[in-house]
Amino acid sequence: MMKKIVILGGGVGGTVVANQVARAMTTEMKSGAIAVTVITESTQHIYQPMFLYLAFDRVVPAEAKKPERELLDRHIKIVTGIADRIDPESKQVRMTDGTAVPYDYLVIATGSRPAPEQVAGLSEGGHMFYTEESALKLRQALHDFHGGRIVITVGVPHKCPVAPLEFTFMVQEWAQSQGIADQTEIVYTYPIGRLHSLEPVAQWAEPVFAARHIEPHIFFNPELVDPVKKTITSLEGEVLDYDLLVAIPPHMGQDVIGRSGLGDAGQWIPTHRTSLQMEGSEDVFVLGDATNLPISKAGSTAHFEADVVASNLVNLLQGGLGSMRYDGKVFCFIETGLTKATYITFDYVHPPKPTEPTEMIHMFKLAYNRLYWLTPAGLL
C-alpha cells in the first residue's frame, strides 16, 4: 500500500524534509510505494530575508523569490490552494476548494505571519519589512526621507530574532551614507527590560548603541499608533513622536492552524521539543515558526529541524521508530551595518556568544543568499 507523505508549507523548512525524503526514497517513490507532496498556498518560492536589503535598494524583488517547481525533485507532487484545516481523525488536510488530501505523516511548515493589527493603526502609520510590498513601501519612505526621528519599535513574537538590530544597525549607516546623518534621530525601543531577548546579545548591542549613538527605550510594549499625530504610545504609557515608523510586528501562526483547533492563542502548534512531533500525535510533525517552541523563529532553525524530520521519515518508511532529535540549534547572521556583520549559533544548552563583526562574515551573509538557491544539490 502507497505510504502518503504530505507537507504543510513550501517554505525552507518544507522544502527541505520534501526534497529529502524524495532522495532517500528515489526507487520506492519511482514504483509508487511512497508519495511526497507539498502543498502551497503560491507557485513562488520566497526567501524572506532578502527583504531587509530589499527595504534599503539592495536587491530587486525577483531575487528574492523562484517558482517552487524549480525547488522541488521532480518526482514530488505540488498542490497549489489554500488549506481551510487540518483533521487529524480523517488523516487529511481539507482545501478550501473542497477537495482533501489524504496523508499517513503530516509535517506542518506553515510559517508565521506579521500581525500588525494587534497593534491599533501601526498599518496606517508604521512601515515594515516583512512581505514583498511591505519593503517596498518602506524603500520609498526611505527614498523620501532627508532627515527627521526614525523609531524602530518591535513586538513580540516575532520571526528572526536579530532583524531588529539588524536593521537598526543598517539604518543608521544609511543615514551616514546619505549624508543626513546630523540630520537624523535614530530610537529603538524593545519590549523587556534590556535591548534584546537573548541576554548575550542586548550585553553585545549597549556599548554599539553608545558609540553610534541610537537612542534605547526598554519595556516599550506598542499599543497606539496615531498616524496624525506620528505618535507611538506603549502599553507602560510612554509617548514617542516620530518622522518615520519602522516595526517589527508581533506576528502570529496561520488561521488554517486557528480553524483547526491544533494551536494556542497565538495560532502556534504544541510540539515536542526534541522529537519535533505534534503533541498527542506520532505522524504529525511540526517544525520552523509554526511551533509553540521556546526557540528562535528563524529560517535556520527551520532547516535545521528540517533535518531531524526527514530523518526520521525516512527511517520510519524504512521500518525504523525515528530516533533522532532536535538539539534546539539556531544560526543567525547579524548585518551591523552596509559593510559588516557577526553571528550566533545557540541551542537548548548553549547561549550565543557573538563575535567581533567583520567585512568577510558580511561577505559570507551576502554569500549565502545565493546559495540559498542552489537545488537539488545545494541548500536546499
Ligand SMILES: Cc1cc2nc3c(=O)[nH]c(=O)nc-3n(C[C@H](O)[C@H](O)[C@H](O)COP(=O)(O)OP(=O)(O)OC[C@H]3O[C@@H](n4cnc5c(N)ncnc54)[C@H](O)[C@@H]3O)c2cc1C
The other form holds:
Amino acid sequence: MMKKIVILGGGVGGTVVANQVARAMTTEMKSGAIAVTVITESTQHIYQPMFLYLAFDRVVPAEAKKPERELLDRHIKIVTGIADRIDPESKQVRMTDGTAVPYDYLVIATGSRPAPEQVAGLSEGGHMFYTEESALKLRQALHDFHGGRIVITVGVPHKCPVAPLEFTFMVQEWAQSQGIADQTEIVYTYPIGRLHSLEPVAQWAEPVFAARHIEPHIFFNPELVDPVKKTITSLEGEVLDYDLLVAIPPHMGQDVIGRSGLGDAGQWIPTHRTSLQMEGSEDVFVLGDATNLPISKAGSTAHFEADVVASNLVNLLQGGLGSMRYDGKVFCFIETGLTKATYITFDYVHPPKPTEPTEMIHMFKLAYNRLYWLTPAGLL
Ligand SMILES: Cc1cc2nc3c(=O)[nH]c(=O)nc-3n(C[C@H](O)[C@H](O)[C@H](O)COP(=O)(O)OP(=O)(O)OC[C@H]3O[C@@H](n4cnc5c(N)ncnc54)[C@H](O)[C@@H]3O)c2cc1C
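Can you now output the form predicted together with this ligand? The one shown was the form predicted on its own.
Up next: the whole complex, starting with the chain shown before.
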C-alpha cells in the first residue's frame, strides 16, 4: 500500500522536509511505494529576509522569490491552493476548492502571519517590512524622508527575533549615509523591561544604543496609533510622537490552524519540544513558525527542525522508531548597520553570545542571501 506524506506549506521548513524525504526515498517514490505532496497557496517560494533589504532599496522584489517547482525534487507533487481545514480524524487536508488531500503522515509548516490589526490604527499610521507590499511602501517612505523622528515599535510574538534591532541599526546608518543624521532622531520601543527578549542580546545592544544615540523606551506594548496626530500610545499609557512609524507587528499562526481547532489563542499549534509531533498525535509533525514552542520563530529554526522531522519520517517509513530529537537550535545573523554584522547561535540549553560585529560576517550574510536558493533544493 502506498504511504502518503503530505507537507502543508511550501516555505522554508516544508520545502526542506519534502526534499530531504524525497532524496532519501527516491527509489520508493519511483516504485509508487511512497508519495510526497507539498500543499502551498502560492506557486512562488518567498525568501522573507530579503524584505529587510528591500525596504532600504538594496534589492528588488524578484530577488526574494522563485517558483516552488524549481526548488522541489521532481518526484514531489505540488498541490497549489489554500488549505481550509486539517482533519486529523479522517487524516486529510480539506482545500477551499472542495477537494481533499489524504495523508498517512502530515507535516504542518504553515508559518505565521503579521497581525497589525491587533494594534488599532497601526495599518493606517505605521509602516512595516514583513511582506513584499509593506516593504515597498516603507522603501518609498524612507526615500521621501528628509529628517524627523523615526519610531520603531515592536509587538509580540513576532518572527525573526533580531529584526527589530537590525532595522534600528540599519536605519541609523542609513540616515548617516543620506546626510540627514543630524536632523533625525531614532526611537526604539520594546514590550518588556530590556532591549531584547534574549537577555545576552539585550545586554550586548545597550552600549550600542548609547553610542549611537538611539532612544530606548522599554515596557512599551503598542496599543493605539493615531495616524492624524502621529502618535503611538502603549498599553502602559506612554504616548510618543513620530514622523515615521515602523512596526514589527505582533504575529499569529495561520487561520487554517484556527479553523481546524488545532491551535491556542494565537493559532500556534501545541507541539512536543523535541519530537516535534503535534501534541496528542503520532502522525502529525509541526515545524517552523507554526509551533507554540518557546523558541525564536526564524528560518534557521524551521531548517534545523526540518532536518529532524525528515530523518524521523524516513526512519519511520523504513520501520524504525523515529527517535531523532530537536535540541532547540537557532542561528541568526544580526546586521548591525549597513556594513557590519554579528551572529548568534543558541538552543534550549545554551544561551546566545553575540560577538564583535565584522564586515566579514556582513559579507557572509549577503552571500547567504544568494546561497539560500541552494539550501531548500537540498544541495547544501
Ligand atoms: C523581514 C524578515 C526578515 C527575516 N529575517 C530572518 C533571518 O535573517 N534569519 C532567519 O532565520 N529568519 C528570518 N526571518 C523569519 C523567517 O522568514 C521565518 O521564520 C521562516 O520563513 C519560517 O519558515 P516556515 O517554514 O515556518 O514558514 P514560511 O516560510 O512562512 O512558509 C509558510 C508556507 O505555508 C504556506 N501556507 C500558509 N497557510 C497556508 C494555507 N492555508 N494553505 C496552503 N498553504 C499555506 C505559505 O504559502 C508558505 O508557503 C525573517 C522574516 C522576515 C519577514
